[in-house]
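So this first bit is one chain, no partners, the form predicted alone, shown in structure tokens.
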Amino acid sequence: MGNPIGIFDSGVGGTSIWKEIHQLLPNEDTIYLADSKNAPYGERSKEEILQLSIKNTQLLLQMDCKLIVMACNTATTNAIEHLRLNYQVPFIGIEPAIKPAALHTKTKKVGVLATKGTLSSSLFHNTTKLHTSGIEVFEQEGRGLVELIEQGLVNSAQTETLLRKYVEPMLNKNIDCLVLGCTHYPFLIPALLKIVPKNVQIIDSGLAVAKQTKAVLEKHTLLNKNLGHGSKHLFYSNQNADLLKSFLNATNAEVDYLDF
């Protein structure tokens, strides 16, 4: 494989981001680590997130890629300026999508889900502060739905007990975008359909950081031009490699169990 981009995330959440990628740039091949063991991010101390994050980078940069994308919001608001400052290779990382939901709400009402790292970091409250003029914003820790989600309870009755505990305080407020904060969430989607009325938008991230991605890499010239030689994907986990195969379809994906 030529020099990969390398994807990382506090378990397989991330994939939901590895997917966008992978469609908008299907010629260029992957490493995605799940650092399932320390998930969820979100409920650990900024310095435990910013060592996790040296270390996934350290070990992506061993293995020749090219960019990093942290496909994972609490990392992302924890850890990216420092990484960029300390690390050559280009960074790509992930924050609420607050910017399209502010345009798009005609109520001037906002509910967003994320983690604990991510709603208390200074990357978010700017981000927030930034775009919302005008505009309530809701705050919901998504505690316990990292967790579910490492579990492979995607679709369990607890998963769907959980979401209405937080999301139906917000819809009776009148919000109708629901920001979904944290790159796990957008597996939610099925269950959270289910709970949002149709006048209720719900955004992620996903395509948003794919088109970054592609921005970057033809910025810095480190676009694959190799076209015929059919893209290499490599996952590792350092927990459970079966349920990180789960959560992909993808043919031409290798799937290994990797102590990090």
Second form
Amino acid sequence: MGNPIGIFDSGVGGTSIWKEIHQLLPNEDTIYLADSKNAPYGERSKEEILQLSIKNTQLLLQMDCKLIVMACNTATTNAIEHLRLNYQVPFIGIEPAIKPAALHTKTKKVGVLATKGTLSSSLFHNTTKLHTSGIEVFEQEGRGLVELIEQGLVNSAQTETLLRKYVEPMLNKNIDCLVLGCTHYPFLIPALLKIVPKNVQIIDSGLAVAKQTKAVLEKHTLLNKNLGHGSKHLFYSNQNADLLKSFLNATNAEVDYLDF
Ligand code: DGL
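Let's see the other form, the form predicted in complex with D-glutamic acid, since the form predicted alone is already up.
All chains and molecules follow, beginning with the one already shown.
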């Protein structure tokens, strides 16, 4: 068996990224850490997000992971530079898909829904500045959404009400692209489709992250060559393994509680 890909998020949201990675790289083993106990990261200070990211990274390295995917925009935008400088293993991060939105928009108005931690990071500011000249960007904190998803309330009236409150003002500004800048939010797409008209494209970064993971594994000759054993997937939650399991349809997934 090859070494696994390590993936972490502040909770269950990063399973949206795990799905894309597993689909593109079905032979790769994976270990996923859901740090639900410490969610939401988005309301924490940069230093706290950094320390939590270090903790998750060190555990994945103890588990012999060959590459780490930070399946969390908030952790990436606040900690990836530090992690890359301090650890040998390759890191893949996820950032709000501002560039594709800027290329796609016709109204020259783009909405971004993300956590406070992501929107206030200098990485997000720099990326936005780089790719959006001549484009108006409307930033909206999704305060409370991660908490609702972490309680399994994805399809609740409460979640829909909050989404309307956040998204309708951006629609009134005539955006035609809505960037989902948090890996929890793709689970809200069914609810969003009730709110967002057809001409507005909802954009997330999941597939791009999976493609980047593949490219980096290839570059470092780390792809699993040991085929035929069927891939193995371990999922750990430090709060609610049943909730984590409910976000996965994978039959061969082992989901357990782990104190980390
Ligand atoms: N999934 C995380 C992200 O992509 C959620 C952050 C949080 O826990 O607030 O930003």
